[in-house]
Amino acid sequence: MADLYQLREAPEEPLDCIYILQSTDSDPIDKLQFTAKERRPLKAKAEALGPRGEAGELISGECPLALAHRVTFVGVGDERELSHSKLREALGRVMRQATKNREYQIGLGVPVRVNGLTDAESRAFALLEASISDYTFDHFKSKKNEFEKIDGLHIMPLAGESEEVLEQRLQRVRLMRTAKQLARDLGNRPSNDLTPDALAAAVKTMTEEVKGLRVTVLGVKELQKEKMGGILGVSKGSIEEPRLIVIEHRPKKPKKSVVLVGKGVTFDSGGISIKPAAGMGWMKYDMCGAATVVGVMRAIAEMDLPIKIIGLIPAVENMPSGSATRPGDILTMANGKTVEVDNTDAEGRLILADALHFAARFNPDVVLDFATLTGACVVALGHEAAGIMGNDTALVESLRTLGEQTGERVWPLPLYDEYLGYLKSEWADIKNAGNRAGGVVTAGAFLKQFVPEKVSWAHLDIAGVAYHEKEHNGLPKGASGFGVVLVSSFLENLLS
């Protein structure tokens, strides 16, 4: 991704063009931070180009000024009906635009506002959308189109927007976009290159990378130990050994305990109960909470924050084979519960389980879970938001909140006892899935009976948000990261 900058005085050598956003009902060039002498020949050369501001206008002229050989305004329509998708969908225009016309170095000027945010809310979202929208993922391709690849950005300041303001706003950038595209990244990497071994490695690398990190991995002798017979169970008709990769950041005087669970499932081919073989292959991300809880865990340590944050990721591939847990089968949990396996494609739920009673060791404030865990989650919210439920009404909303200010979106869904109900075993304590009716919930009441007593829990169930078939209201094809950017900050806010 191209490197980020201010953009104060006039470069050394011209910027090869400035995109300016403009909507329907301002001019921009008032909101941005130009000095009286720039201002004039830019408002001419505006007027002469006549840009209305229009969704999707792209309109390019010369530029008047030193910085830059040309100039472009860019659409984004009427700004109080401005939205997350729409906003981004237009940097990724500019991205896009800029490497057709093979623009190496060029400024960006964002002086529009997401409707329902603040003027610090928005303009958060919209650099760290501007610093990530030209991601792309080219590590198996043998040719790469680097000379297509955008070098430097250059961030236009806003009217009144310090230099220090900004570099602030910009280092925090740089850090949730490293963090963000490592989960990007990870996501995207196929099955037979990210094993559960593989996963293990890449965690270890990543905390050699950054300070205050340490990475502990329990393989099948230390699982059997544990007794974790759901981790143990799923990957029972796989070669690939499974993990639990256990991640820590421990301040000195930590003012809350916090624990992070990320279903890691490398591939999920439904095991015995086999998934149909079209759109198998999107099941490589079925590991996508796990890899943001790994993003988390990077843009933490960076932060250093004062809190005790454990990242837990149970890894596992699920594969049919004549040694895979069979549809019937009985395991024992490591909290000692009994689970009749009704069907080996929930498998998600037995792994987060083993891992949410692993939990209680580190004596947290509040567990969060992340999984691509039921299909009845996209039928219920599409790709729009994330599903979230749990035991803390509070929790819950505040995560609500938060997500409606990063563009990471979770919608609430009840958790009432009587869904537990829909898992009632004849020959064990619980089964491990109901029927159709109320797919997402029900998963969620079962997570429920593995989560540590007097423990603040919210489960947010990615499946139709962690990844996009096609590219998505301006959010690339593949993996797309949810989650790092508002997790970060909800524990950034644990601290206010």
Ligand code: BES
Contents of the next structure:
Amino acid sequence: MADLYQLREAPEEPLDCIYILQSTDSDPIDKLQFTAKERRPLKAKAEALGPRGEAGELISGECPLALAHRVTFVGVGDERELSHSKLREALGRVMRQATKNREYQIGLGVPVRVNGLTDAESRAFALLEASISDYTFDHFKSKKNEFEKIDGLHIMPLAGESEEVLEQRLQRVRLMRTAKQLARDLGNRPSNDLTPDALAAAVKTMTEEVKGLRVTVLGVKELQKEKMGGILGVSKGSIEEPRLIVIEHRPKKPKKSVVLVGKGVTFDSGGISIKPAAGMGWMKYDMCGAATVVGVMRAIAEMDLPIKIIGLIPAVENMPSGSATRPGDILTMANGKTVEVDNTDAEGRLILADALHFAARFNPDVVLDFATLTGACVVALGHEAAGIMGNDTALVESLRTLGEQTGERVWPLPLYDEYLGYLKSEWADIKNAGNRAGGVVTAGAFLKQFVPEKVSWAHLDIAGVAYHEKEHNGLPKGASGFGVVLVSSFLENLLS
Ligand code: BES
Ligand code: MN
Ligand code: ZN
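To test you: the structure above is the form predicted alone. What is the structure of the form predicted in complex with the named molecule?
Complete assembly follows, chain above in first position.
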């Protein structure tokens, strides 16, 4: 991906093109940091080209400044209706246009604000999206599209935005981008490449690249010792051994303690309760919750947050075979509860349950879990927000608010006690699946049974937002890296 710079003065070599986003409401040039000498010719040029800022507009001409060869105005429409999606789509158009024109060094001015956000919030979103909008996953392609890629992205300062402030913003963007890219890459890797053990190896590699993380991997023996019947039960049908990956960030004097749990099903065939063939390939994305946790751990280590943060990733492959767990089987979980496996396709909650119980030993104040848990969540919210449930309304509300800011939205769903009744088992303490009613919330109710006592907990069902089957709102096909920015911001905010 392109290197990020700030564009203060004319570079030695003129840029290939500067792109200026424009709404229908105001003059974009006034809102960017130009000297009076630059402003006049640029305005004259704009006048001559006559862009109106309408959504989808791309109007290009020779650049009158020494800065660049060309200038392109990119319309975003009415600024009062500018959403995260619309801005992301406009930024995507910039990168596509530059790639098509073989422009390698480009400038970017974003003098527009997402409706409802502060300048700082909008800036954080826009700069990150711009810097990640040329993301592609071509690891398995013989022919890379490397040479068409943009080398340098030069951000034009806003009027009044000091060099110091912009540099701080870019620094955070660089680190968030790397973390989000890592989450996408992990998500996009196919299941024969990213097995549970390979996921553990990828985490180890990541922790060697940054300071401040330690990783421990529990294998079959250790899982047996911990009596993790959920993780062992789900993985029984696969030749790939399960892992519990523990990533620890332990600063000297931590202000808080947080555990993040991510569902790491590297492939979900459904097991004996096998899924239909059509679309089954998408279940390579069933470890996106784990990917979010890995991305966040990377980001917070780089930020060196003074919070104890533990990432827990139960990693398994859910397969049917002669050794697989069957519907009707009863598993004894790490916390001693017994679970009747009514449907082997409700595997995520079984592995998360053991990991949630394991979280207790880190004395967390807050536990968050991330999982592509239910198709029902996709039915309820589509691809526009993750479902969020929990035992602490203030926690849920703070994540919802942050979701609106970061564009990684979450929407609350209830966890009424009555839902537990939907999971009554004749033979065991609880069964792992109800009937169709309340598919999202019964999964949440199940997890709640395994959450350590007296901790604030929230469960994020990311099934609809973790990956996309085709390009969506300017997000690429495949893994989105959902949650990395939301959760990193949440953790930063815990300090204030
Ligand atoms: N991984 C799936 C959920 C899923 C579905 C994620 C669609 C992304 C897109 C999960 O393990 C699953 O199969 N859930 C079942 C639960 C049911 C059997 C109670 C479901 O949602 O159908
Ligand atoms: Mn499943
Ligand atoms: Zn699954």
